[in-house]
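Just one chain is shown here, as structure tokens, and it is the form predicted alone.
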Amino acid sequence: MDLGIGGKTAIVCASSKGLGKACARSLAREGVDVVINSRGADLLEATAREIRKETGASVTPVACDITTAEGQAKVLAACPRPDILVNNAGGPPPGDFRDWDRGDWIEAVTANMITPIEMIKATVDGMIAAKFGRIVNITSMSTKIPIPVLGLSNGARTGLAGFVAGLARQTAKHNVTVNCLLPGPFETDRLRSSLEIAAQNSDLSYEEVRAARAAENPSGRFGDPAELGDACAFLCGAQMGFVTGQHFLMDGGFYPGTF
């Protein structure tokens, strides 16, 4: 299926690895010129070379902290008027809310709510003028299924979901859509780290903990980042102009509800 976005431009935040990298790769396969970003320059450059070699697309790496005004300015200088914006950020650490201070909350909200809003603010009017725009926010299944130890993520990402709900209805008439992808357990460094911690706190090996967690999911496995990347590209397709303000849960069926 031709998604009709060849020749478009995209900014994909936090995309040197994991889910962000998968989104950038899937968009590049569709002929989109992508600007990728992360703090670490070496891994980011390696990712850019890999995606270029695989897809032949233009891939521009911008090493910076996207949660800062300076970082946002660097990314926007590389792509001032993107057709596509994929907001993504690493999740805040788990823990007990009693142990978090004001600084912890400000850091979480800045990364997972305020930064995406700032990037949308900087790009949405250009999309409206062009009569085409696709904004996809990679959030978390925690906005649908609050996870007790991920209170920082629950709060910050749900705040972004509320903002998106209002904005998406304002921009739809201009063919600018705003949607969210809610990943569950995907094969990422964050998942592997949580499994390692669980193994350390139990009498089980990492392999045993991993197998048990995978078996808890109705799919019997963890998600492949490529699956989410392709879903992101599909949401960015020309055919998806009538879909906005939605929150697409990708969790292998873990959420047990009807809606």
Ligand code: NAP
Given for the second form:
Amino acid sequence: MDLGIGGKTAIVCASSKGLGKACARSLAREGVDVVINSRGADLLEATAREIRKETGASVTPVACDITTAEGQAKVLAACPRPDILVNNAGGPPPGDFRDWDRGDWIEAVTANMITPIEMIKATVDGMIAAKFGRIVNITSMSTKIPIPVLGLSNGARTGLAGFVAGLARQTAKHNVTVNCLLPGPFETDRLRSSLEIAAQNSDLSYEEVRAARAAENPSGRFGDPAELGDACAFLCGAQMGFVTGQHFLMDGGFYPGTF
Ligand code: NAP
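Can you swap the form predicted alone for the form predicted in complex with the named molecule?
Starting with the chain above, the whole complex follows.
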């Protein structure tokens, strides 16, 4: 299926590895020119080279912290009028809400709610003028299935969901869609480090913890980041202009509800 987005431009935030990288790669395979971003420069450069070599697309790395005004300005300078925006950032740490102070909340809300909103604000009017825009926010299954130890994530990301619910209805008539992808457990460095911590806090090996955690999922496995990347590219397809304001769980069936 030709997604009809060859020649378009995309900003994919937080994408030197993991889910963001997978989105950048899938878009680049469709012929989209991508700006990728992370704080660390070395891995970002290597990722840019890898995706460029594999896809032939233009891949521009911009090393900066996307949660800061300076970082956002740097990324937007590299791609002022993107057709596609994929919002992503690091996730907040787990913990007990009694231990979090105002600063912890502000950090989480800045990364996982305000930053995506600022990036949307900076790009959505250009998309409206172009009569094409696709905005995909990578959030978490925690917006649908609150995870008690991830209170910062549950709260901040659900705030973003509330904002985009209203925005998506305002931009739909301009062929600008706003949707969210809600990952369950995908095998990225983030997931691997949480498995490592779980193994250290138990008398099980990493492989035993990994197998037990994978077995908890109806699919019996973790998601492959490439699956989420391809879903992101599909959501950005020309054919998807009638789909907006939606939250797509990708969790191997972990959410137990009928809808
Ligand atoms: P990951 O493998 O650790 O990759 C995170 C990427 O984001 C890296 O490229 C990192 O590079 C970049 N990054 C982090 N903070 C940044 C910032 N402030 N500015 C720019 N780039 C930044 O993580 P992941 O598993 O792909 O997770 C991506 C998002 O999905 C996170 O918010 C996570 O909470 C959420 N999520 C993941 C899963 C999962 O199972 N993997 C499930 C639910 C939700 P630098 O460190 O160099 O900046």
